[in-house]
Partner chain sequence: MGKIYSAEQSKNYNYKVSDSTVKFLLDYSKALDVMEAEGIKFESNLN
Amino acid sequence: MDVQLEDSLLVKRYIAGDEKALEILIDKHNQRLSSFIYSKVNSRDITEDIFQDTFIKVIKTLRKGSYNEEGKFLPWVMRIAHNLIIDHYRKSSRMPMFNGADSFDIFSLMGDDKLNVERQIIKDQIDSDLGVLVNELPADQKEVLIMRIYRDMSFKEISENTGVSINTALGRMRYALINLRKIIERNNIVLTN
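Single chain structure for the sequence just listed, the form predicted in complex with its partner chain:
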């Protein structure tokens, strides 16, 4: 039986109240999802946490009847995990940790690398201008660029999510950048900070 079809049947059974179907789904994808998370965070504890949070979101979405990714259960779950991994890194970068080394230097934690108000305004303006430029790109190139730059997805993940080969995704990214440069040159736009 087709793996995706099997997933969709298990999802239907779970939504209909069969708890055993959830157990099968978790068991079936445990290794792939855990290994994916572990490959990104390199910590067993954090992997357990992110795996747990991923499936809590999955369970809530299925039980609320909000799931509509027909036949694409695993890519959907991987996307949730991917977003939670990004959230984890965002939180941990805001929270510097003291690792207890003898050579601890308090000034290593006290650097101020924030942008000042003027630079922040310039950065926001550039981000906003860039968003307008990205919207000018053909849909397939825009999709790949957004997944790569804004969602920090690998080309393999982009390939899996868009249904095209990695080389096609790479090509689209290349053309997206070439076209962005052309738009910038054609309109004499200056993007700098």
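Take the protein just shown as the form predicted in complex with its partner chain and give its structure as the form predicted alone.
Just this one chain is shown here; partners and other molecules are left out.
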């Protein structure tokens, strides 16, 4: 059986009694689902438990005949996993509890370390704006700043690559930063994230 078969066809085959179809579905989505779970719980053992519980719920739902989200198998499975992750935190008392304050904000309790879309757009815009400002610097200062900040080179490496002393490279970096501050102040630019 071809692993690239559509999820909906595999679901139909499993419901019709083809156990191999479920095995293909699990293999097909194993990596993505496991990565999603692990990103939330940071434990291999808990990830495996939640992964297994997820597919136990999937099997029960399919066998009952109550699955009706044809073509949306993976989002459905991810939602089951997400709910099991929340259950895990509730059971382990690691999820913050509401203490009855008037100014309750669920988003202050739950967070995601990853950048959300809005923050990523802002960060990309700041990076773009900063690139324009760097281009206004004199060539020697721009070269040192790019090597140091964007290429993460040491001043010794910069010195060797540009043929100037380490002190000269340090001086150019210093002047590059001073000049960037002047450009930012002169144009009333705000670079915040």
